[in-house]
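One chain follows as structure tokens, the form predicted alone.
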Amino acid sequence: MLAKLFRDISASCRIGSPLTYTLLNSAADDLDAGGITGRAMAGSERDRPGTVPGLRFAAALHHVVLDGRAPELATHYPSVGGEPRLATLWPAAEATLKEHEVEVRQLVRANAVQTNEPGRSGPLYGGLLVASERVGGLPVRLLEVGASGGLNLRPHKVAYRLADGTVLGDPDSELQLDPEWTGLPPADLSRPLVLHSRAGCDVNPVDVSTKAGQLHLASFVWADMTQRLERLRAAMRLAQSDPVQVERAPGAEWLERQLAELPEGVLTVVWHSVMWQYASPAERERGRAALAGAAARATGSAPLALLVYEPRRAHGNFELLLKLWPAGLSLRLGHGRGHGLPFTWEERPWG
């Protein structure tokens, strides 16, 4: 069952991360082999396939690599200067894994995927000013669901560079970012996003100003992806100069007290990005009923949104999705990728 989960999610990196698939279908037969892998994940056997075990594994092994104590690996992984033979990739894998078997299953055990992607801003961004501007323009109160680091709460000081060179956001920030559109989203892109208030809630919240916090977010980012982490870089940078804390909360608990309430004059949002597996069913269940709560107490002066970027099985792909309330609206505003980008915007009913 493990070596299935390992050889499933591995699918998923092929085209993006080639070192990625070579290292997760090689640990997938050597668990079929009975070797070393068996060991380092060690009580992980029996795990959901929605908490991905393959990619715990794999960032674990990364983060002993950026923490430069995987010498051997690390000449395969150019996020630490490297270049994958990935021939020889599993040898070195292996002995790494026979070095630091315990650090290894500890960190698969201890950690649940945060991916906490950057590049999924650009769909946030440019689903926001739909949001906002059919209910007339509101200030928005932005709730994040598994908010990780926090790193997707700042999407209006996020520079977003188009195409034809137009830049919406911030052109000064920190975080310098390509969205890769095809199409626009449907709304007045010259009206700037106003966000009233953020707020996250994630079970393990990352604290990115840290070095620990930052190793962390990094060793999930697939390591022959190196622009992906240069933006999980820039993200954090961004982080650390305009701090919004993220607080320890399960979600549906979280949402149930951030949503007694809807201020007059604001536009809540409750948003979450490529999280929705990792949740429990239970859990999935309480966070609809708070939803569903406040949707019914939502009227035309304290109105509410869901702005959701999730793994659709229907359709393959990764979907932007609206809903508003009360004004009844449910819409697909378009696809993508799993990080973000690139994104399609192309504006459908939902459901």
Ligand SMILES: C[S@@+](CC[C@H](N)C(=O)[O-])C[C@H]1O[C@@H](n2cnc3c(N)ncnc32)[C@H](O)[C@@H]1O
Given for the second form:
Amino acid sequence: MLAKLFRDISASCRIGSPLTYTLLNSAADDLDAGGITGRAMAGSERDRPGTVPGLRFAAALHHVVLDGRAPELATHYPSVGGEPRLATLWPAAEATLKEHEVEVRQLVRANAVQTNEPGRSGPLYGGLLVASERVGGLPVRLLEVGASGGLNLRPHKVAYRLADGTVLGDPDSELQLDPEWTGLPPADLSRPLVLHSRAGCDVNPVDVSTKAGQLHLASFVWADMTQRLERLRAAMRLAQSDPVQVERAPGAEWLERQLAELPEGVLTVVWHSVMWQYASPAERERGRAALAGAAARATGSAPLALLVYEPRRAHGNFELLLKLWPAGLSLRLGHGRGHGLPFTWEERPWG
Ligand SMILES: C[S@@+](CC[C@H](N)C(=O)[O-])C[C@H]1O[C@@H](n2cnc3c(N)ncnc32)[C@H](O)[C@@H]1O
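What about the form predicted together with the named molecule, after the form predicted alone?
Then the entire complex follows, led off by the chain already shown.
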């Protein structure tokens, strides 16, 4: 079962990360052969496929590498200046597993997948501009469920450098992003995004002001995706200059509290990206109920929006969806890759 999960998820790394692809396939073979990987994964054998045990395994090894405690394996990892030699990757990984078996096992068991990807600020920024414009330009109260280290809680403080030379957001930002857009958000882009407030929750929040938090998030970036790592590090620097605390709480319970009141004169936006699959069915149901309750109370001067960027299995990519209450608007704003870029803006009715 675990070996199958490793092989299944390796397919998603094949193009972007030959290193992770090779690592996970070799580890799957090792699981079949009864090797060290089985001992490193002990206790995680029956985890739900949605918890993606293979990515947690790759991250645990990357953690040890980034921490400077696996010098031989590090020579294969571009994230620390190495050069992948795929034919000899597994013997080096196996040696590291043997040396750090207990720690890898603990990391795999303790950690949920935490790819806090600042590239998703691109769809978020455009989606918020659209949502705000559709309610007459009200400032946004942003509520993020599953915010991880909160790196997407500053969409107005990122520089979005478009292909035609236009820069949206904050041109002087620490985080300079090419959002790789085809088309544009259906909104007046000359108007700045105005945020009233920001808040986020996570069952396992990451404090990006600490070295441990930074190491933890970096470990979930595939080690040969150095551009992503640079983006992550820039977003973490931006976070230092503009801290927003992410509350430790399960999403549904937190939403019930946050949505108990909808303040006047602001647009309350519930946002989540790539977290829904990790919530249990019961929690999803409770989250939907909290949202439905608030939607029924939304008014023209205290409106509510749901903005999500999640995978749609039927279409094989990620979609940006927007619902607005009381307007009753339901839109699919566009679609893109998992990390938020590239992204294609294409407005259609949703549902
Ligand atoms: C793949 S990460 C995505 C993080 C962030 N949303 C982003 O797009 O960069 C998924 C996050 O969801 C969090 N999470 C999982 N289940 C949750 C729940 N029931 N309530 C709140 N957060 C949850 C995890 O701890 C993790 O930080």
